[in-house]
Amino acid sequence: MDLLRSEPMQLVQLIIPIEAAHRSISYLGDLGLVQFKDLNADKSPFQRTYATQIKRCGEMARTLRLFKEQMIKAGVSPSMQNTRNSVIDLDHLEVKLKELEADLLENKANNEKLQHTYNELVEYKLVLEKVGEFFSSAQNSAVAQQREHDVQTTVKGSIDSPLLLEQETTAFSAKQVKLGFISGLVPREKSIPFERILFRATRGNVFMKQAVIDKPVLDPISGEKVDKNVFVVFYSGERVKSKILKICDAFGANRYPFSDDLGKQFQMIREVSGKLSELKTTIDVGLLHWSTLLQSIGHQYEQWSLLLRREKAVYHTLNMLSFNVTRKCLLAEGWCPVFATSQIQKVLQRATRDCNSQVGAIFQILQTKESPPTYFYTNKFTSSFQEIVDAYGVAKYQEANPGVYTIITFPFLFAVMFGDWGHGICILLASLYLIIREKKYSSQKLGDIMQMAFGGRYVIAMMAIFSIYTGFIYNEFFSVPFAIFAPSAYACRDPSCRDASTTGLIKVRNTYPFGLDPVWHGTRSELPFLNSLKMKMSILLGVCQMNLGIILSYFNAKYFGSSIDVWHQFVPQMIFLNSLFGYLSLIIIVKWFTGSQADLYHVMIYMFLSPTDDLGENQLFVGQKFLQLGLLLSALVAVPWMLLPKPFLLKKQHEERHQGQSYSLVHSTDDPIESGPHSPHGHEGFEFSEVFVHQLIHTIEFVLGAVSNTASYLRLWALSLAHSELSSVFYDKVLLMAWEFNNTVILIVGVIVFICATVGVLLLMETLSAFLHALRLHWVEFQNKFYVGDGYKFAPFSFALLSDEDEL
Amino acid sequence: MYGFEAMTFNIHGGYLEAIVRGHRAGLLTTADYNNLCQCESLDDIKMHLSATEYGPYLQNEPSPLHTTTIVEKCTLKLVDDYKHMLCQATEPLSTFLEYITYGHMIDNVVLIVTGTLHERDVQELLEKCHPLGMFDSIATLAVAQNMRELYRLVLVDTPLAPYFSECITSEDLDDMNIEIMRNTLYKAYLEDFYRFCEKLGGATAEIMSDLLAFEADRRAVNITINSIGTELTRDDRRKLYSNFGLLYPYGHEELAVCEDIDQVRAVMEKYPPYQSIFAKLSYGESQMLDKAFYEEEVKRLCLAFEQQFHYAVFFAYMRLREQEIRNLMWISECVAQNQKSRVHDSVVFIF
């Protein structure tokens, strides 16, 4: 397989027999290599062929959430109980669940009626001893007032008329007897309004007293809790009673009946709190029973959910195929990679074998003028480094895949910025932590962020490695330099290091032998050491990125069978690239090697501003400046080399096309370069202002993006600086700050300040900074060379690929 | 007319536009439409509304499912979004979201008043209620047994006590009653939304205006076609009438004394935005005016969503809905009662 191509594709026809039609598509959702076309697009969801199927699993799944619904209530957790041997069917599974369902329904109603009575035994209790209570104290008081007035009587009695008062007060008692009374409970937060328009209905002409209730109540009719209160109405009259009791209902007050008699009180009570207890017995008993049965369908319930899922999948699929006329065999089309071919016909001759169809499977391949999809066969390493290549686009079908070079140019760049082996062994650990967990991790459902860690471990622990490389290189370990691979080479002229800063130190051994000497570190002359570094490595870098992009474009045009696009578009971008910048990597290297004091700057402005003047002392080498004459006129005959040939040349393309089509043999489109991306262009009308506005916009842009993107990829030094300046900042100023101190307190509060801040700051951000800009470099600098990524992705019909939290 | 909305009406009312339009932007097209009325069975119409914003409201209804399920779940899905509005609503588009339930309220006062007068069982007539207009001390209108009793009781505590100033008679109620008051208070309630948004200014008001002003024309027409008959004097119709709109005053003079339908057309062709509807009706036909005057006001709302900034497009949004839930209905209806023929007769298309 070419790593640098998707998989080369191929469009084929299957007809299937209508009988082996759902086994054939379930075998070939276990091998997941088909993308099926649909051919009834025209048709709305529940004209196809199987949207009564669709609908049945529609229902199932509808039973199945009911008893995931239920489940969660009792408090039953689906087990995943591997009972494979009992291999179910989907019309089995339909009648069993119905059966259950049905089951659990009935169970769920007898309960509810159950639980009704019972709540509403459990609130008549209430509203007796609430009532009685009221009664009784209220009876107290009428029998000392009425002792009062008796006493008054007896006293007053021998001077009054005594039979008088008798009189009146009988009257009054007997207007008395008259007043009926309503008891019951309401919801609380009605209460008021309810004895608003009690007095507003009745004009103030009832009695009402209420009684909270401590604990909520189970509401009878709703079945959940809600505060309420218990009341008492009295009134005279029946048009108020019905006043009233209209008011009642309205207000979703339920009544009970209360008799003043104290003794049948007692025995209503006695026999409420019979009924109770019974009650209660039976519906233990039905929530037992229902436990046991949510139990037992917890059991299955993974298991089902799993072969709907499938099932419901599998008919989707075959809503996509066609009929054929004679509505014995279905017509399926659909994207296959070509290293399938035998394999698909395997599981499609099983699947006839199986089902005893009398006719087998037909598989034959179509061909297309259709862009097949971008199909890259990846395992779980390259799978990150692929995904950060299509977050910026699907690849065209068979054009180079920056993903390959991803994966070792994106963990590099991002170490160029993120030198520093202290840290890049911590987020090391953490990844490695994530990779061994792989198994369990994966399996189970983890946060956003998390997820995100997660998916990009390989990625993490590939740019944790580059940064412990170039942290060896950089020698900075959170900022401390360490002599690992030899003492440093320079050492003060004399003891007392008085002199150090000024005439600097003498080299008293061999130069040190892997990255930065460590006696740099905390110098005077660091910065500008380390900056005019960087800043060359970070040019390096990006010229040799960009000339791998422009190659890869000549890879591109080559493989297409474009010999244009190579002579007036790979040639012209190499030499005008390499003219300018990749002279100044020359003289970059030039420059190291020996050591001459020219000033870059210099040598390239003026190569442009004055490019025959002499160059003094800043030569490099002998001829450079006729080197220089050279280079530059061929950057200027670079830029109308890409404008102007190829349009042109596209223009005769087109016409010579055109006129031969109309007599040329028809020859099989089979060869590759017919089906490359020109052809489509060569029946279509051809603008030549579209062109040449296009390549005009396309040579701007590169001749610009040579310098822009260059200067672009100064952030490697950037970063790389902001990078090791926090860091010592950290250490410098916080850690060896708090050591100063000699005290433990403020040693502990230090170093906890400077955890938090390397986690926190230099672990997470700057590994989030660091990995935006490898990113950007990535997708403009380096992309923009070579890459269309205007293809779309090959999404096989499997079933491993469907998700677990996919709903029902 | 224009105030500098765009600076600042996003401080508080951008997000909730945003939700607005997204809401909108989930209304049915044409191609539902024609999918929807292709169907053979309710629960093809389930099947088709799961790939709507109704989805998740029927996907738990158990199979046999009736007209009324669906447009249950239909209108609770829209009570969901307003209710959602409503408490992310800042002042004044919290009252502007308000008002607009006041109709469902007068319609469900009327509701289970006139239920009350026929005797029916109140839980039944509390399920027909539109949930829009629900209030605490609905069930309560049973009791009342005149319009003074029925205020007293019952709408003092409601935000439609204001329009209850001009009905309050002691005369019991009955089914001519019932109905003046209906439009009595309608009358009052449009009048006082639309001082309310001509108070707002701006393009709320601008449209807004519009907007109430079709639909107290609308009312006039209907309460003349409506009256054409009864023994409603011409004053009294007269004063039925909202006294704003392209028809105040010199149309509401004329079809005071309208006898017939084909004066009401007379009348109302005079009016260039009318004159389109009614061009479409034969003449002495009224069966299709309703549809009619829909699909204008449809149009008019759509509209409303052409402009930023200003609160009409909730009021668009909900009534939107509520036409798209009538046009659900009457295919459900239609599909369940085996007359697909008659499926294109009332169903608007918003888009």
Second form
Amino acid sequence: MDLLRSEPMQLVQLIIPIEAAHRSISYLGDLGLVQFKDLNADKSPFQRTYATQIKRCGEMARTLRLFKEQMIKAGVSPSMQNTRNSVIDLDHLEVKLKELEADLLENKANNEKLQHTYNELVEYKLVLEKVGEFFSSAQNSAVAQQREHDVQTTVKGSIDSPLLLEQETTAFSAKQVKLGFISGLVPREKSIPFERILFRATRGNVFMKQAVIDKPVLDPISGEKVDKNVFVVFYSGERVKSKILKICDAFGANRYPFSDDLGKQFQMIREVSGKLSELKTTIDVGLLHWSTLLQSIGHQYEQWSLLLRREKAVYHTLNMLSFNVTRKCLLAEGWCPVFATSQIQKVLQRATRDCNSQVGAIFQILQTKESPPTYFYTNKFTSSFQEIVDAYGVAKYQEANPGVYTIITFPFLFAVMFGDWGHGICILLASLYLIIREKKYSSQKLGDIMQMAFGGRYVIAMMAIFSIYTGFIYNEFFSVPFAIFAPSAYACRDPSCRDASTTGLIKVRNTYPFGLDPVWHGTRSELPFLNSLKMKMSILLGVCQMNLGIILSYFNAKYFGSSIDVWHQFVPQMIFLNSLFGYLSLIIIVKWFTGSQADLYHVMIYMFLSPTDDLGENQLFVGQKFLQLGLLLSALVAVPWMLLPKPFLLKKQHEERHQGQSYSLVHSTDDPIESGPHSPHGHEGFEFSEVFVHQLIHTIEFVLGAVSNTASYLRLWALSLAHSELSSVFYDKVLLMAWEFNNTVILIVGVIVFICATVGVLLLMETLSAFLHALRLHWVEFQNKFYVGDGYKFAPFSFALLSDEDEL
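Let's compare: the form predicted together with its partner chain is above, so bring in the form predicted on its own.
Next comes a single chain, given without company.
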């Protein structure tokens, strides 16, 4: 299993007996190394063989979703208890789910009816209490008024009182009409409009009394807690009564009967209280049964859900197979790795034995010109780096995989821009925390940003390790240098030179053994020195990586047996790139070793403008002028070398390949199948103009890209400088400035601001920025030299790829 090139794939055909089909596909799903082709693409989902079984699975999935909704409402979480203790068949599961659903729905309906009755009785009790209090207070008030009236009549009455007054009183009592009344509850927010509408509809011929209920009550209809008021409306006449009833219905007011007889009131209150007590007990028992039922479902929910997802996936795969009615077998075609041949054969044999089938499954390899899928065998470390490459494009079958080199080059280029071993340690600790707790986080649902960070935890760890390495080279720990490996090689000649410039420094020891000498920090020549160093280093790294990309194009051409690409693409590209920028890298290294003062800008510019002029003081070595002339001529020759030969050679190769194929046997023309478009004698036409234009575009792209891509690597210098300067600003202008005030409060505030700025800007924003720039360097500058990326991923049928988020 090689990560440099994708696994060798083969197209296979499986002939499976109908009785062993389900078990065979299920075992292949456990193996997860076969990608099936859909042989029924012209059929709709309802016309396929196993549409009925998929419909059954859909119905069972609906039942499981119902169970999950009820468990969420009840606060019951699915557990993995008894998941592997029992094996259940799909038919038994269907029967069991139907029974449980019927039991659950019946229990739910009964509970809802009981709860509805209970809520009505609670409201009825409140009406009895509140309206009873109103009637009691009104009756007491009437009795007091009657007594007062009787006393006044006794005191004022005499034998001289006229008899006519007694007759009027008797006549008035006879004319009194008994009023009717309606009582109930109305939502508090509707009580004022309710009263207003009653007054207007009856033209004021009603008397309404309301009482506020302190606590919210459960509404019998909606089942939600609502603030309500108890009301009683007195009226006269049937027409007024009908209007009041309609208004009550419109405002959602629940009406309840009430008796003005005190004895009947107490009797009704006792009856309602007794019924409430009985209903409460019954509801509690029903809820206990409902909770017990949901808990029993929760213990097996994960097992049932997994089984249903597996069965549904198996039947979907079976629907991709061709059904042979005559031979009573299923025909399957698909891709699999070559190394999995023996494993697949063993799985098919085991499925045949387990089903007691008389006929075994047939496994045979098919020859095809179809491009196979791309399959790289990765682990949890290499998969995240492979995803970086696949995000640009999936590798063509068997072409060189840049993911192998990305494991090293990606974090290294990131670290060149991010180099600070203090910041690197912080990122490393964060990535190690994710790696240590990966078992816990892998089974949890994380947010989008957290999921991305967790998925790339090994990439982040590698970036942090390389950042620590480049931080030691730059000698920066939160922008502060340390003499870790040895004392500085330089010292001041006298105290006046300290922190001013490097003019007064003299070399008193051996050169600092690793990285940048700490004495450079804070001097006036620090920035020009670091600019020159990092800019030249960026060019060297860029030329090296681009050369690696071109070398990989050679290995691709060699592997696919394309000598044209070797001699007319790889060779001229190497000559052109290294004649210009390879030479630039050479003179940079020579200047470092010799300590020359030559101006490299001048050398490269006048190499093109005046190649025959003397170099003068810019000459780095003997024979440099003639070498430049030779390299310039080589670069000029390489351009037509890339452009012209390849299209003509491809045309010649095409003519030789199809020479004589236009002739055919006389009798072959009578066969409509052989004379069709798929005839072996037919071939595609060769468009020379199309090939030439494509090669012209490719040549122009490479020539211009050689310049622009080299300049693009200068982002390594720019971002490294920006990161260093930002870190230095936060340290000097925040932390040290707060320290100089000699105030504890200011120091604490300064430390907090420094930490927030470091984490927010340098550890988050700068990390993301450097990551994106490193990504661009790999996708554009590196991969476009050799990577085609027009393949498609190997997507095997595997139960391991079924996640909890897959739709049931």
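Positions refer to the first chain, counted from 1. All values derive from a computational prediction rather than experimental measurement.
Look at the two-part rigid motion between these two forms: residue 113 and residue 93 go with different halves.
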